[in-house]
Each structure stands twice: as structure tokens, then as C-alpha cells.
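The chain below stands alone and is given in C-alpha cells; this is the form predicted alone.
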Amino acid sequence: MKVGFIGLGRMGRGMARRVLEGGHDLTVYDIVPEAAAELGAAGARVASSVAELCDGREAVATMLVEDRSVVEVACGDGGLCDSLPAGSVHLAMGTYGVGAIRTLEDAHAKAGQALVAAPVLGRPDLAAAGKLGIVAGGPPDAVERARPVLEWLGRRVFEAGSKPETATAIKLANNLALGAAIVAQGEAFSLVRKYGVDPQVLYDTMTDGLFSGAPAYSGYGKMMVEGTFDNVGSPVWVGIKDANLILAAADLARAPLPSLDVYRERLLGAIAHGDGDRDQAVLAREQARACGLE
């Protein structure tokens, strides 16, 4: 396919050599020039703004942090929406809240293009690796059209439905989840110090027993054994955004959710003592703190 990508960072630039390593015919954008040296050096073409990368292009991925990011990528002037050819699919590929899934849905209907909410699973080891696991929603062909890139970029497609919102509620859900268990360990472990108990045996009795397999206690539970907080893949500031996300989505669907109240409280807290560029790992830290441990 004739793929554009937007977005260089950290899960980004694994993702686009992927394609690339695919076979696809790549052209890379970022506002940050030397991001895209990489990869022009691997044998992408290297656009100098959205609208030429855009040139062509059978489908574009926005790889970018905020929502005001991905929106002013699509909605601005010379962005994806005045300058994608009628068709093309937008892959919204990173973490965004619903309001501006609804904005980007709207605007690219308008503008004769489809949209595909397609946030990934994964850390930045993964998207190198094509392991990703990547949540689909739109259009039914929009999906189909873009499924070469997708199922090369994970190591599966989940297909949430025909409405780009419907990827995002599952992402955003997924996230919920996983913050619920990052705090839930990091609760597990102090509890356990507070008894003398070295960490570790707890980490061997969950990892070798009840969540046996589950990424989510071999691998952050693995960083707060040893506290490798500076082993980043999804920094705090990042949690509290996406936190935040899921707390907006929770008001426009009238949904308590009192696991986010406790997961939020934990970010803002590491924030507040300097660990916000850390893993989020590090909320056992915050929850050590707590108990008078650190």
C-alpha cells in the first residue's frame, strides 16, 4: 500500500520501520525533522509537511500524543482532510478521547475520506517487533482496505465495530484496567514489606500462579521488584492523560468508574514528587510512600 505516517516518537518510529520493513511504499512526517532522518535513511521518503506526505497516499497513521495534535493534523490548514485524496483512510492510531474521534469521524466524511480508530496494545519493544495488538473500528471497508498494514503492523486485529468511537471505548477501557492493576501491585507489594517480606516471593507467587501469562503483573510487576522506573514505556504524564480520557469518556456515559478515582490519584501524586517522566511503574513507589516505606 501507499502509506503515510505522523508521528516519529518513541512507539512510532518502530511502527513506521515496520511498515516499511513490510514492503510498503512509505512517506514519514514529523514536526521534529531529524525524527524522520531514520527512516529516510532505511528508504521512506521524507515529506516536509502533511500535505505533500499526503500526496498519494492510500491511507496515513497519526501516531501522536494529544488529541489537539491529531486534530490539527486532520482538521488544519494543509492537513490530512484538505489534502488526502477522496477514499483514503485516516488510521488514528494512538490513544485519543471520544470527543475527538467524533471530530475527526465528522470531518473526514465531510471531506470524502473514512476514518479507522486503530489504537495499539503494546510498548515501543513490541511495535518494533509487529507484535502490537491493535484495536479496529469504522467503516467495514474503510477496516478491510487498511487490514495489509494493520495485520503486518500486530499480531492481531481486534474489530471493535463500524464506528471509529467503538476503538476508543475499548482502548480506553483497556487502560482503565490496566492502571487498576498497576495500583493493585503496587498495594500487594508495600503490603508485604510492611510484614518483612521480600517483594519477590510475591512477584514469583502472582507471576507462577493466579495471573500466570498476564503481561500486565510479569512486566510491571518485574519493574517495581527492581525498580526500574527509568526503563520507560509509558510514562506517568502519559497515564494521567489517558486517565483523563477516560474520565471524560465515563461523564458522556454516565459511568462511575471508582477504580479511575484511585489510579488518577496515584498519577498525580507521582507527578508531584518529580516521577513524571518515569514508568508508570513507579506508582508502587507512591503507594510506598503512603505506607510510610520510602
Given for the second form:
4 protein chains.
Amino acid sequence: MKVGFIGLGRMGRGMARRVLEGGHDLTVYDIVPEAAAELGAAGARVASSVAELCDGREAVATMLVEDRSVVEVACGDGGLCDSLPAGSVHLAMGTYGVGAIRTLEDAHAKAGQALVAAPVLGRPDLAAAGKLGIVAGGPPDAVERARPVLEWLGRRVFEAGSKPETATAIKLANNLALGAAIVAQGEAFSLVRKYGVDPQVLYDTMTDGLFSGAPAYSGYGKMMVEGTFDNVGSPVWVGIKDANLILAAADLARAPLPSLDVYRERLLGAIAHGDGDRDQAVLAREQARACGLE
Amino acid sequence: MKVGFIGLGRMGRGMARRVLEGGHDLTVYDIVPEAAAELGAAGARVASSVAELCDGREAVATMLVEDRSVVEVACGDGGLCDSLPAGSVHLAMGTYGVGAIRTLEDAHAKAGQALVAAPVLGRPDLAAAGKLGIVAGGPPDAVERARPVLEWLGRRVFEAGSKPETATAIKLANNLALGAAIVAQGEAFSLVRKYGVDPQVLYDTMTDGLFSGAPAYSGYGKMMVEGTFDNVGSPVWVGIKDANLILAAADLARAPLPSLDVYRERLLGAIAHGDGDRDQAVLAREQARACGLE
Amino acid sequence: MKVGFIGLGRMGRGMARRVLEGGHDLTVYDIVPEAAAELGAAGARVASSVAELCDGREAVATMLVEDRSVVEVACGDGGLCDSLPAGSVHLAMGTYGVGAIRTLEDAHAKAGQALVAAPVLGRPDLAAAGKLGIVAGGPPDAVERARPVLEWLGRRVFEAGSKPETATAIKLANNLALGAAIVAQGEAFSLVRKYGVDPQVLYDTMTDGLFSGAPAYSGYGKMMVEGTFDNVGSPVWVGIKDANLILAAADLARAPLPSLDVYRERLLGAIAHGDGDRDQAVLAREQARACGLE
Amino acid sequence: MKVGFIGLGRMGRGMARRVLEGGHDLTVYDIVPEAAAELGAAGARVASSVAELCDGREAVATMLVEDRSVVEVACGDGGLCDSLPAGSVHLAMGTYGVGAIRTLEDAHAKAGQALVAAPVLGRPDLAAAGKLGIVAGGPPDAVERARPVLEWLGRRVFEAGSKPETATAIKLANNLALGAAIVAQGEAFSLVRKYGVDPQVLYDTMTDGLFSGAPAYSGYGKMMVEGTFDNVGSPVWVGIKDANLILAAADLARAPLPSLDVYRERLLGAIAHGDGDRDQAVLAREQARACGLE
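Starting from the form predicted alone above, please write out the structure of the form predicted in complex with another copy of the chain.
Then the entire complex follows, led off by the chain already shown.
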């Protein structure tokens, strides 16, 4: 199928390659020419603008970090709404807020196009291997049209509902649960440290029992035990960005979420203490600071 | 080995049977004669008092719900301290507080006996099958002496440290992480419900990804999706009992634990709304109440 | 002095009248013609646009509810930046966020004008009587030029600093302390109600002792005792608007503020339960709901 | 009237002197002989034991710090219950928990005596001047019998209800509101400091407006502005003791109190950072630590 891909960062690069490997006709664009050139070398057509990329595309996927970037790409002059053929689908695959998704949904509807929010679950290695989890929300017919590329990109596609924001809500709720799990592990490690316990024993106990098999515990807990937070998977500054998206979604929905507050405040504290670029596992150190342990 | 077992409730009954199956010489006692008689029929000697039970025992395990019960059984007139042979071991296998464990430790030391705190991880079915996780804390030689029965009762023995309270700290920290996970799932389900999402899709997303394989999510999340909280594994009233033990341990250690506060307050709210006897998964309903969803 | 006033709502109306009473040359503007006409009848010149209002003004005060309104009025086509004489002062007197104030500051600087943030403390009756507290932040010379009108409007002018956002920070910090005081009173009343105490006795105790004389307690506490929240001074929806401004200011500054979270969540809960238009004292009822008292 | 006074610490000393000044027949007792001797020099009869003190007393006031102390003095061998004449009144004037008060109430009832919980509001200087606020809870006839001494000790007597615990609930609720006010001021000062504001300006703004006249703000805020916490009125270690009494009262009543949690955690953090003996105003420094300001 004729696909466009915008946003070739750590995640997007691997996803775009995966689309190529699926035999799709791919055009790519990124504000960083080198990023696009790399995909060009791999066989993709490289567009010099969003407008040029849109030419004849059945679906265009965006994988951008900030809400304002995706809104600009979609709604700005010469953006997706101006340039995509009628009936084509915008796959918004980054983690965007409910407000941005509603803005995109309205703009594409006016332009006779469809928005499918399709945020992904997984890190770059899974992206490159086509093993992402994908949560898809949008008009069923649009989801159907995009299915070939979604199923090639993802290990599994979770269908959230016929409104794009349903997929956003699931992605944000999943991140809320993750944030709370990181914070709680940090508190658990601080508590046992106060009693002179080797953190490894708590790690073994947790990952062998109630939390066995869950990457949210085996991965973050391991970093907490080792006390090394510089091999960064998901940094604190991305955590606060996402936490603020969850907060805004909860605000719109009038949902008090006290666990989110605890997570947000620890993230802010970590940034205030200079750990903003470290992995979110560093919240264990922020918790230890609050306990007078560091 | 010559073993005594006190406290034949839902957990203790299966554990005591398991000790018998291990070919150990077992004497049992419970304040409820019927509970003891059942083990007698299975081949255990039934004592009519704690003092009588202690006769010639190398190790006595207690599996009681309340701190005050285990302190009374150990330190009361004719209790374990008065009646156990010198050199024998008290295996405190319930979830007790740091204060109670310190009281027992001192009392047994004065009496020439040893305390090993050995709280268990798992529910009655695992107990009966010898598949519990066991966290053991206490003097290494005492842990060694008790090892035959610990290894027969447990799938795995986690060695916390040479102070009994190290095992307590790990058990409480593990329960803290569990409580936070239950609360966060409740918040996640409330958030997606506000956006009209079928909770099953969030459940599938979470249990397929970051939280895959972890009973703390698959089990509690399932009850939250179904909205049925009356098939009770771990009730709210036990949750608040344990939350208060965690709080006391954090207080002694000067450890601020905000996730614990969020968990405790939801537990109190659930009890205030009449859900104290339901499974702790009902915290999802308490969260929904806070969101105006019920 | 030659003054303009934009935003003639409940607060602005009284403030503008007060400016007239001070003998100043006043031009007013409001998107609601009736509001402006009322001031016209009192002797003010009524402008038909922001641009017309700016003509020859030494200072223009804005008293608008939303950040986006004041940004539009100042930075939009024909707005204050386009229309005010060089050297004149924009007195931003509403409760605006740090982000909006920074936007205004830059825009006015580019236009050769000055921004003074001058948020007010007090309700409409105090506004009409010139008894407001005013916190002023901005370039000292601009504050000096605006002093005649500020001192006529206010009982007292608090000088925050030479950056407009310093005044914003003080206003938001003051509102944070107020929000926390409202929430804490709600919790205190719930606690004594659980023990069968007449709330009036708690009110008498608090307002006679540690909290004597403080309107934040005498006023809100009285409504809580009476349980009537429909005589609205400051509604919940304004509370959440301000709470989100405080949150954004704390986010920019990397300041974890747990009391703010407790306040925000109760506000969201109150809205979710249908109390969004009631006075913020209704947070006592929201607290009572959490306790199973309503 | 014939009065006994037990507990001659910083508060009790001044209260006992005040009783003497009222012309009452006073016998005193303290475990520290010097403390009692000082009152003896002032004209009080000094008893060598609680039992001796009780002889012929119509009312005995206790002003002790810990729950366990007052329970021991009342219920221990030769304590108040054993030694007071039938019909006499025990005035429990310290800040005790609901559990302890219920224990005392039952014990005195069995002994044919009455318990009146009469916790006081105010510091040593007010105590010595008879200017305390007193919250009285207990059987109306017992409160009447004790009224001469209560009115001489207090500026005002607040009648909470016919159960002693009603007075406890009011005292604890008042302390909860105070704790929340201290924490919120700390957060407010941290926020403005992040914006480069002189804390004095926030102090002036708050104490001139919504919080004018309230000692809870003028006193604690002043210490926060000066950043000196060693002139100790109410230390952190007393704060955590009282916070835990509030927590226990809320637990018994099933009342979730999130503001209490924020207060408790900051107190624990302050102790963990070595500020346990400083005035509770030091919570502002603990808050600043969380913001990376110290």
C-alpha cells in the first residue's frame, strides 16, 4: 500500500524500515535530512516537504514527540490536511494529548480525510522487529484501510473504539499505571534499604511472585538495584511530558487521579535535582532523597 | 524434624498438611478445636495448649492474623517463650509488623530460643501445594535448622538478612508495591471509562505489554473489568491492616511513602462506603466513585 | 491620569467606577456593550474597540478571566501592542498564568510599552470601595507611572519585583495557600462529624484561636457549618482554573507541590459530582462524600 | 475547690500556678521532684505519689505528653482509678488519642469517677496567663463540677459534647488544619523563591489579606521568612506524634484525610533530614529540599 512516514527518530526510523520490509510503497520525510537520507538508502522515496510526501498516499503515519509538532504538520500551510488525497488516513502514532487528537480529528474531517490515533507500546528494538503493541482508535473503515500497515508494524492491534481519543485514553492510562509502578518500586526499595536489606532480595521476591514476567518491574527494578540510571530507555523529561498529557486528559474528563500526582511530583523533583535526562528509574533515587538516604 | 504449627486458618491449614506430607513429626494447635481436629484426622498430634504443643519441638511455626495474637502466643503465660526447648526456632510466618517482630525477637533471645520471621507470598492453593514464596530473616544458624520445613513449604526461600525484621521489611515493601498497583489500575480503568472505552481493551493492552504475566495485574484487573468483587481473595479489611503495618514500619524508619497514603485512603474510603469485606480490587469502584462514575 | 479599562465584569466594573471617582480621565471597553454603557452613564468615555480605547492612554488596565482573552486583547490585530502609545503601561490585573504574562511582557517590550502585572486580592465589594490588595510586578519606572491609579484602586500595593511574573507568583502562591486552607477545613469538619460533634463548635474553636481573624477561615468555615454553598463568592470552576495556573507555574519552576494536588483533585471531584458552579466551600461536601458521609 | 495537678512540664507548670492564683486548694505531683518542688515553693502541697495526690481531690488535671503516660497514671496500680474519691473528675488536658481517651473513660466509669477530656489550645505564655482555649468533652454534670478550674485556666471553654472523645476530635481536627497551613505556607514560599521573589513580600501579602490576624500564619510564616527554626515553639517530633494521633482517629472513623498525609510525610522527611527537634516551621525547608532549593 502507498504509505508516507513523517518523523524518523529513534522509534520512527525502525518503524519506517519495517514498512519497507513489508513491501509497501514508502515515502518519508523528516526535518533532519540525514534521517530521511538513511531511509532513502534503504529504498524509500525521500520527500523534500510534507506536501510532496502526501502525493498519492493512502496512509501517512506520523511519529513525532510533541503535540505542537503533529498539529503543525497536519494543520499548518501545506500540511497533511492541505495535501493528502481525500479518503486517505492519517495514522497519529506518537503519544499525543486528547486536545491535540481532537484538533487533528476535526481538521481531517473538514478536509475529507480520516484520523486514526494509533499510539504504540514498545521501545526501538521492538519497533524495528515489528513487535510493537498498537492501540488503534478511529472510524472503523479507516482502521480497516490502514490495517495492512498496522499489522505489519505491530505484534498486535488493540481496537479501542471509533473515536481516535479512545486510543489516546488507553495509551495514557497504560502510562499512568507504569508511572505508578515505577514510583511504588522506588518507595519499596527505600523502605527495605532503611532496614538494611540488600535491594536484590526485594527484587528477586517481587519478580518471582506478584510481579513476575512484567517488564515494568523486571526492567525498572533492575536499574534501581544497580543504581545506574544512565542507560536511558525512557527519560524523566519524557515522563513529565506524558504525565502532563495524562493530567490534561484527566482534567477534561474530571477524573481525580492521586497516583498520577505522586508520579508527577517525583518527576518534577528529579528534574529539580538534575536528573531530568536520566531514565525514569531514577525516581528511586529521588524517593531515597526524600528519605534522607542520599 | 519435630515441628509444631499454630494457627490453622485458610493459609495455615494447607501449610500444616504440607508439613505432614513432608514426613515431619507434627503437633498442631488452634483455638478452634475443629480446625485442629481436621489435622489430627490427617495424622498430626493435636495439642490442647500452646505449652503442650511445645514439648520437644525443634521448630514451631505460627500463622496468625493479628500482631497481638502472635505476641500473646509467644510471650503470654505458658506461651512459646515459656515452653519451647532451648535452641528451638519460632517461625513467625504471618504478616506481622516490625514492632511485634522486635518484641518476639527480644523475648525469644531472653529465653534462649531463636526467632525467624518467615512471611509467605501466595494464597491458600499455593500453600497447600508447597508453592509459596517464603522470605526468611533471622540468625543464619536458626534459618539453617528450619530449612527442611521451609523448603518443603515453599517453592523458594528468599534470605533477607540476619535480623528477623529484614524479612518483615521485604514482605511489607512487596505489599506496598501491590497496593499501589491495585490503586493505579483502578485509576487507569476510571480514566478510560470516562472516554467511553471498553475496560477489556485496556486490560488486554496492559496484560499483553508492560504488565504481562504479573498476577498483580492479570488477577486484580480481571475483577475490575468484570466489576465483581465478591469472590474474595484478599479483602479490603486485610488490606488496611497491612497498610497500617507498612505505615508503622515507614514511621519507625522515617520513610515518607506517598503511594502508601494513596492506597490507605482508598482503602478507608472503600470501608466507609461499605466495601470492607470485598476483594481489594473494589478499590477500582472506590476510584470510580471519586470520579462521579458510580 | 489618562486611563483605559478593559473587562467590566463583577470585579472590573467596581474597579473602573473607582478610577472615575479618583478623578481620572477614563475610557472603557467591554465585549458586552451593556457593561460599557453602564460605566458610560457614570461618566466614562466608551470606546467601540480596543484600538479606539488605546488612543492617548497613559495606562490601560485589563481585568479579564482567561489567559487567552488577555493575550488576544494585547497581541491580536488592533490590540494593545498595536495601539497603545509608546511608553504607556499595560496593567494586567486579572489572575493570569506565568506563560501568558511572559508572552505579554515580550510583546509589549517589542512595542516599546511596559507590562505591569498587578493581580488583585479581594472580592467585588472591596474592589468598588478601593480596598483591594494589589501585588505589582514590573519595571520600577512603569510601576511608578501607574502608581496613582494603583493606589486609588488598592488599600495597599505590594511590590513583588521588577519582573511582571514575580507578582503572578505571589498571587498564585496566595491562592495555593487559600486552596489548602479550604481543603483542610473540609477535612477537619468531616473528622469531627464522624465523632458526632456539632461543626459549629469546631468553627468557634478554630476562629477563636490559631485562625482568628482570617477571612480564609471565618468565611469558608461559616459556609461549611451551614452547609449552604450557593451564595457564591469564588466558584469551583474558577478554583480549578487558578489551580491549573498554579500547577503550570510550579511545572515551569520544577516545584513539587503536594498540597496543590490535594486541592486540585477535590476540585475535580466536586465538578464530577455536579458542584462546579457552587462556592469552593463545597469542597467540604466533596470531602464528606469521600468519607461516606453524604 | 480541691484540685490535683499531675504533669508539670512547660505547659503544666504555668497551668498549675494559675490554679493556685485562683485560690484553689492544690496538690501537685511530677516524676521530676524539682518540678513539683517549684510549685511547692509557690504554695502547693507536693504529693510523693499519684495515690497520695488523689486524697480528697474533687478534680485532678493531667498534663502529660504521651498516651501511655496518662493511661499508666490513670489505670496503673495506685493510679487515679484506684485512688480518686468516687464522684471526682479526671481532667485529661493533654493532647491524647481517641483510643487512650476511650480506655480512660471506661476505667473511670468502672471506678465511679468521671473523665472530662479538656485539651488546651495555646502555648506556655498563654497557659501561665489563664488565656488558653479549652475544649471540654464529657458528662455535662462532670463538666459543671470542673467548671471553676476550667474557667480559671482558660480564656474560653468550648463545649464539645457529652463524650470525652468529642473534645479529642476537635483538638485533633484543629491540629490537622494547623499542619496543613504550615505545609501550604512552605509550598507557597518555595514557589515564589523559584521566581526570585523576596519571601517577605509574600508574607506581607498573605498576612494582610486572607490570612490576616491568624497566628497560624503570622507566627509560622515569620519563621519561614527568617529561615530560623531553632526558637522552638512546637517541634517536629511533637508534630509527628500529633499527626499519628489524628491518623489513628481518622482510621477509627474511616475518614480519608489527604492533607494529613501531606503533612505527615513532610514531618517524616524533616526528621529523616535531621530537623526533628526544630520548630515545625522547618517544614518550609523540607519543602525547599524537595524543590532542589537547599
